[in-house]
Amino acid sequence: MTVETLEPALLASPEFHAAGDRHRLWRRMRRDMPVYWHPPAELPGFWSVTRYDDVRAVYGDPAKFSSADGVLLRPASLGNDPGGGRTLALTDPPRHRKLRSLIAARFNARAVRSMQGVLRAQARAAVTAAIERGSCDFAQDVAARLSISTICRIMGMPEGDFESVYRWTHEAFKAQKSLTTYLPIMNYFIDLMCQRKGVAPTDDVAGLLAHGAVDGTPLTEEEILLNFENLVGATENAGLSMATGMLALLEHPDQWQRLREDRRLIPSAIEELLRWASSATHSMRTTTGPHVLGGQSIAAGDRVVLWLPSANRDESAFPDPDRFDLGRQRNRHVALGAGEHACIGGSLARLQLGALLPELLDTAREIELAGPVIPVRSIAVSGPAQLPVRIMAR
């Protein structure tokens, strides 16, 4: 498929995110179409924003842009989400502030430093577990469960909930449901917010929501199930990130001999993961009044849909932005989002990282694709669904 052939509606499809060159089509239309508009059709109407300063213009102006009314696409037919207005990620600023305000120091980078040690112990099980099967799926068996266990003991579940967390939001997950509409995990919020509810105010995340009040007003029940699910959902992202972290550094095996002959290139081999991976594909938000962004007429109520990969990978911003490096500086990617809304979960996706690289540094004398991989089908995310390697132990 050449160049030309590449059209925007491709966007659109979740098979061409999974298989087709996306990169080559978001480089045209960088340089041809940076601010282009779709056409209704199953989804809404929308313009596409590809370039790295408008997308950070967007992110930096909640007033003009705002995520009360979805931060996603979604078909038409279902309307608007159902947690327009209530949840951290679609609120506005004041709002917004507040809401992030009840559960901000369980993220902080002091609060994400002190589960620095039970990070890399579990980073340490996974990979060691990995080793004596001999096998396994990297994005499921070590990256899915290394992200879900991390948000289940900020949360405040007991850890003997983990496993059936991880696997009710892997069933949702590969289904491509909501958690709001799977009912084993939202029966499982209920009775957590229910528990919390009847004692006292724990300093867990759970806890600080089922008491949590904004400008002196109780949150509802659905505004904390919502933000649980809202919270629980985000690590489908963590684990994405890391495991195409790892087909990444897989691809790119002087990229890894790189990191093993020099570890203090650790965090910037961070930033470049998130970058690399972008694991979200895309954020939206909806326009208060008319607007120009990139010499194109926005009208007020206009859905505006950011390319969070092509901003990563956008020429102006990233000198020779295809080529994967580890000690890439001044890497300011957008993969975490970036101003009122940049992820509150960003240090600790950093640290995440930060626990898997050394532990396999440590322990894998040898990391190999032990078959085929399986991409995620979706125009919300991306990575590796199904990522089989062989680890060797040192």
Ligand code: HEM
Contents of the next structure:
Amino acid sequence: MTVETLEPALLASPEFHAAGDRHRLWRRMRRDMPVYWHPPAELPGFWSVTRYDDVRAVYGDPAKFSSADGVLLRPASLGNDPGGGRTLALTDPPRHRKLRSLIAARFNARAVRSMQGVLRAQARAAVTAAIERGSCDFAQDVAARLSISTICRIMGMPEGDFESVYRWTHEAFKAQKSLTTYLPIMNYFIDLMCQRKGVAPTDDVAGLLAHGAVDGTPLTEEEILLNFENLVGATENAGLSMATGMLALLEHPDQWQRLREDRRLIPSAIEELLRWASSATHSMRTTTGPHVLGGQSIAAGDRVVLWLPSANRDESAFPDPDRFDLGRQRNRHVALGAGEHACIGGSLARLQLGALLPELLDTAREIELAGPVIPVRSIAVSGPAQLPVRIMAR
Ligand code: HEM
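Let me have the form predicted in complex with the ligand next, following on from the form predicted on its own.
Below is the entire complex, every chain and molecule, led by the chain shown above.
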């Protein structure tokens, strides 16, 4: 694809996100058209925002940029997102903060740190199994399973159910279906909710939501189920960022070697892997009034789409942004969003990478690609759907 044919309209194409030169297009948009209007087509009309400072400005002002009409672009034919005004991600202040506070303590750094041992053991089991088999699909066998079983644990699901939840979410993600339209997982969520409602409140996330109330009004069954779905669905990102991280390390053997030689780099490596992967491709907001952004006048009710991988390669925010540098300092990326709706699973995502990296460093002598990498085809998330690798034991 030549530079001339790289038009902003391509941002609406899942194929372009999977296989096109997105960063080349975004570089041009940041320079020449940082806030760009896409007229309505299959998707409703929307503004593309590609610069880091503009992305932070939108994230930082939830009163002017609302999440209640949806935070992901969806075809106009599908109508409004059913979670609008009801899930954590799709609620505006002041209700948002009250809803978030029902479960926030289960996701903060301290709570998540208490899972360190379990996560390390899980990562070890997945890597050891991969070594014994000779090769594995790192994206599914290691990354996605690790991320799904972690959220299952926090939700309070029985360990015997983790594999089924993995299978159902995998089937739904593969078919690009929202979990809300995928019956096996919704039936499972209904059973889980009914079970928790029938017993005294438990302090796992399923129990906290099932018995949760905002301003004295209990959450409706629909709100509980949509929030289960929001939390489990959002973990697709964690699996994709671990798989993209693995691929980046395979493509930059010098950086892998650097980490081998100096494990003190692990904290900065985690941030660089998150920035580089930027597995959440966009966040959307709807303006509550007229607004000027990046010199463009935006009307009330317009959709504004923040392209996070673009912001994370903005040359005004990151020196040498296209360099993968595990020692990068002052890495204030927006891979996990920012502001009021900053990712509630951020500590979890970091801890998962922090469990996986030392496990790979301890166990693997060498890791190599063992087949073609198949990317997800989506405008909402990016990364490898399949990543065949061979892991050789030390
Ligand atoms: C590397 C992995 C992850 C990435 C890249 C990521 C990315 C993001 C981003 C960009 C947002 C902001 C969305 C917006 O403001 O429109 C967000 C919010 C959110 N994330 Fe994550 N996420 C990750 C892992 C997780 C995990 C493991 C969970 C599991 C609980 C999770 C649950 C959520 C939820 C519920 C929100 C909405 C928070 C709120 O509105 O208060 N995420 N995430």
